[in-house]
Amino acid sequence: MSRIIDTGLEELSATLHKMGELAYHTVLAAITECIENRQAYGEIREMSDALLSMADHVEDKAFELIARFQPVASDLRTIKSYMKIAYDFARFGRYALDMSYTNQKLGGIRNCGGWIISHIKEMSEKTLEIIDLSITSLRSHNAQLAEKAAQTEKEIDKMYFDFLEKLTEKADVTTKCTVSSVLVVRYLERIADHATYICEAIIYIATGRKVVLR
């Protein structure tokens, strides 16, 4: 027998699914702009703002459910996790916007050496991979799938530090290129972290276990 609170939880879940899809496309747009030297700041800004608005809606709805229905422990666990996931999706949008701003103000990576562009492309692919993993895990509340984020996150961290180490060894790169590329890989690394946080929240929803995948 369904409960009244279940309708509200389903609404929150549906909003998060929409946020996940929008967050993925926002990050993809920022990566594409960076690598292909496109101009997409306005589009990315709109998507980032939409994610923030949706996160606010999730928070408001979550507090409404708590205030009206006095949810049991398992419901509170889900509501708390949904609020956290909404915040993480909103952070995807913010970092994507920061990437776009870097591209606009500093010229992005278009004048960087081939190895820099190649490294960022590879790191971008891994970042999109972990975002997709977090979204897929969310749809099914699949804890086992979510746990796979740990390995991908470690790979992205390694790529980040490998990049910094190699960049330090290259004395011939321009200042703008150095700043742009360091910021871009940092934003990608942070996006991957937030995708991992989402997977941790999904495991908590599904099993009640608090795990650290980082």
Second form
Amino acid sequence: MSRIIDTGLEELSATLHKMGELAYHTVLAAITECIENRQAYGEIREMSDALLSMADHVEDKAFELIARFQPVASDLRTIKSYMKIAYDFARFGRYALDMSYTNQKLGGIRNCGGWIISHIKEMSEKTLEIIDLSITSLRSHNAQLAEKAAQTEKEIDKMYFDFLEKLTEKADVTTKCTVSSVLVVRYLERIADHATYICEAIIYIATGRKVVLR
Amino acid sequence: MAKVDIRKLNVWFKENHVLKDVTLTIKENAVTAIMGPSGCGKSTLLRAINRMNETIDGCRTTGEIYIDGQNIYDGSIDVYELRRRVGMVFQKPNPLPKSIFENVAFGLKIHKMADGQKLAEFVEKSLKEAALWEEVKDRLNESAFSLSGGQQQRLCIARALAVNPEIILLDEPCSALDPIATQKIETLIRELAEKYTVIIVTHNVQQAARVSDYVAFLYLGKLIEYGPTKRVFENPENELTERYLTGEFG
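Pass me the form predicted in complex with the partner chain as well; I've looked at the form predicted alone already.
Shown next: the complete complex, the earlier chain at its head.
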């Protein structure tokens, strides 16, 4: 027999799954805009706003469940983690919007050197991979899968620092390219961090262990 | 620091084996909640700590309970003195058919602990500790039955405190009270823990979460889990505790 609180938990879970999909598409749109020079700021802004509003909804619903049912044990861990995950998904949207804004103001990276574009492409693929990992772990509350984020996050961090190092060594990169590419890789790196936080939250829900994967 | 050390405690009521090898250390100046579904042995465990089970026909107890290192099941123990040191408050308020003052003074008189002005001082002190003094100071000679249910329960707590106990046992003290009276008792329980070791039996898991520092979960007479309330309520180690706390059974 299902409990009264289960209906609320299922509603939270459904909202988070929608947020995950939307967050993935928002980041993908920002990456595509940046690399292919599409104009997608308006669309990304709408998706980012929708993510923020869904995160507010998750927070309201979570507070309602806490007030009405005083959850404990795995219910409490789930609600606490869902609030955190909703915030992380909203941050995906915010960083995607920042990428899009950089693209709009500085012209993106389309005129930058080939190595910059290929580095950012590679880093973008890894970032989308870790987002996908966080969403898949969330769907099944799979702690083992979530733990795999640690390795991908390390790879993305390394890509970020390698990029900065290479950029400082190259004298032929324009200021615009330097600024826009640094911002883009920084946003990708931050998105990957938030995907890792989501994976940490999944491990907490599933096992009660508080881990730091970064 | 440990105040009560329960070791391999078994209690039978005739053929019914109610507590099975319970081993538990209860800390001093803390609130320990004992929770579990109906019939799991919560009240029996509580009543073992001041040997109240012995008043029931067919009760047999094995194992040891140490209070400050002394086994209370040792033959040399004075049971009346033990029950002074380990006060008890029951599920339903049970004031004596006497005045408010006499209810609190009762234990002091039978233990010959005070009389005259000293008695009045002790009564006032106990009523203050039970957070009842302000509400009754002008009507001490009225019948205890004139008080509300919540006030009667605090009077019973004052009566237990009057004889200067070290441990207070509370057996579902709020189950007959409304939410406001319950809140007052819960606040009082937290205050009492500054001076006394408090052990409370409750079937209300949210109450255990609110008032206790440590929590013990009993199931079918066995101690399933014991630990700091925060840890047990956030991340129980035992699957049965998890299922009980989340309402899967109870």
